[in-house]
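First comes one chain, alone, set out as structure tokens in the form predicted on its own.
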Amino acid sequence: MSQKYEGVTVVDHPLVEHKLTIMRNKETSTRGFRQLLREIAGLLTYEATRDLPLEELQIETPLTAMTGRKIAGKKLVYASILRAGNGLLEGMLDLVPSARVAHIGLYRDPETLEPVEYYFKAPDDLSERTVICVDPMLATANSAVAAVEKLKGRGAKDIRFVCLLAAPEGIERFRAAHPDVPVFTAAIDSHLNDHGYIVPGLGDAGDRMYGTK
């Protein structure tokens, strides 16, 4: 059982579950990590987006008129933490393909595990829309907290952070910096090794994702 934390969700869902552990598994190809990511990201989106405001709507179904529901305001905006975070994004565009999307290139210096900014692009009106942020892999929190802050900056007041993994470090670091935004994970592992990776983990996200070292 995970440890629980203020303003964090594990989504210990069977499925999400099921499919994280392939994930971790070492012998899954980059295809099916690929796959599972995407499927995952679908399941993580569902509890992230559980409090969205809804609004009355009237429609005609084939044998009546009725009053139906809709997301209530302005699109969804995912922001994506690359490159990376590209591969929970297209899951999440699957389940609401209509969101706006913003990238955020952040790389993490392999001496000092902090993180170098060289690309950032939103919609503007980020103050008017429920905006996730997306990571697989919440580890240091460096890089979380820095695009949380480029978002902030741009205006973006509701925000919500999405990975696929999380460690008590990286947990406490970014609730530090950033407690006003929730965390939804679909696990919280042991601790972080030395050179900042999440243990167990599942190695590198990206390079398993996209088949590079």
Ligand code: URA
Second form
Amino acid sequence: MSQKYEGVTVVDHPLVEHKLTIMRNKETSTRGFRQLLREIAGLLTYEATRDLPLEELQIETPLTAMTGRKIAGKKLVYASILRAGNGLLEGMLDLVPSARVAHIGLYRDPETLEPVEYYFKAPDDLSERTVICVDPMLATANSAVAAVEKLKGRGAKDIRFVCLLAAPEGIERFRAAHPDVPVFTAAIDSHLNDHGYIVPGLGDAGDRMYGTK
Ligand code: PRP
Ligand code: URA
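I would like to compare: after the form predicted on its own, may I see the structure of the form predicted together with ligand URA?
In what comes next, the whole complex appears, and the chain from above leads the way.
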């Protein structure tokens, strides 16, 4: 793990880098892309949940009584920014199957790059839960900033943001808007191009995941 920006953890584990390189390759199939995203999601979740509080629990093994530890408090909420967030969500649910799920419907207008909201549904007790907001791409960060604003508006206080790729421009904008929200990413790329795409990036995450282009 490395930290080039305050509050931003780059999960640069060899398994993550290996899988990400295959995902970036334009020859990788839709099926392969989706599978790799699911696998990397588990590895990102492992880091994003590292500091969750634990509480003690008395149990009996077949041999003796012992004090174990389990995650304290209410179940986690994963908040997926549609639609590409759902690709990460699958792998995150593999790791924490009991998590609750919020859906935030947003797409970015291709001309203005501004987010357009079309759907929101979340558990109503967000203020009592840790919320992990997920979207593979943090480009301009317009979508992520709007999604986290929405979650805060519904009461969420303990929020983390998990993505696969981030642009430096997006990180700076996101951290300025939400300095209380730590970011976990597999890589920070070079820059955004004139159309707001991450370079070198991997293209349009939603299209590559669902085969829509
Ligand atoms: C992509 C991506 C993010 C957003 C990132 O979604 O999944 O949500 O763009 O860009 P930004 O940081 O500049 O806001 P897109 O709008 O293409 O929608 P989709 O997931 O439905 O394909
Ligand atoms: N959304 C994507 O899917 N890819 C990018 O590079 C930027 C925004």
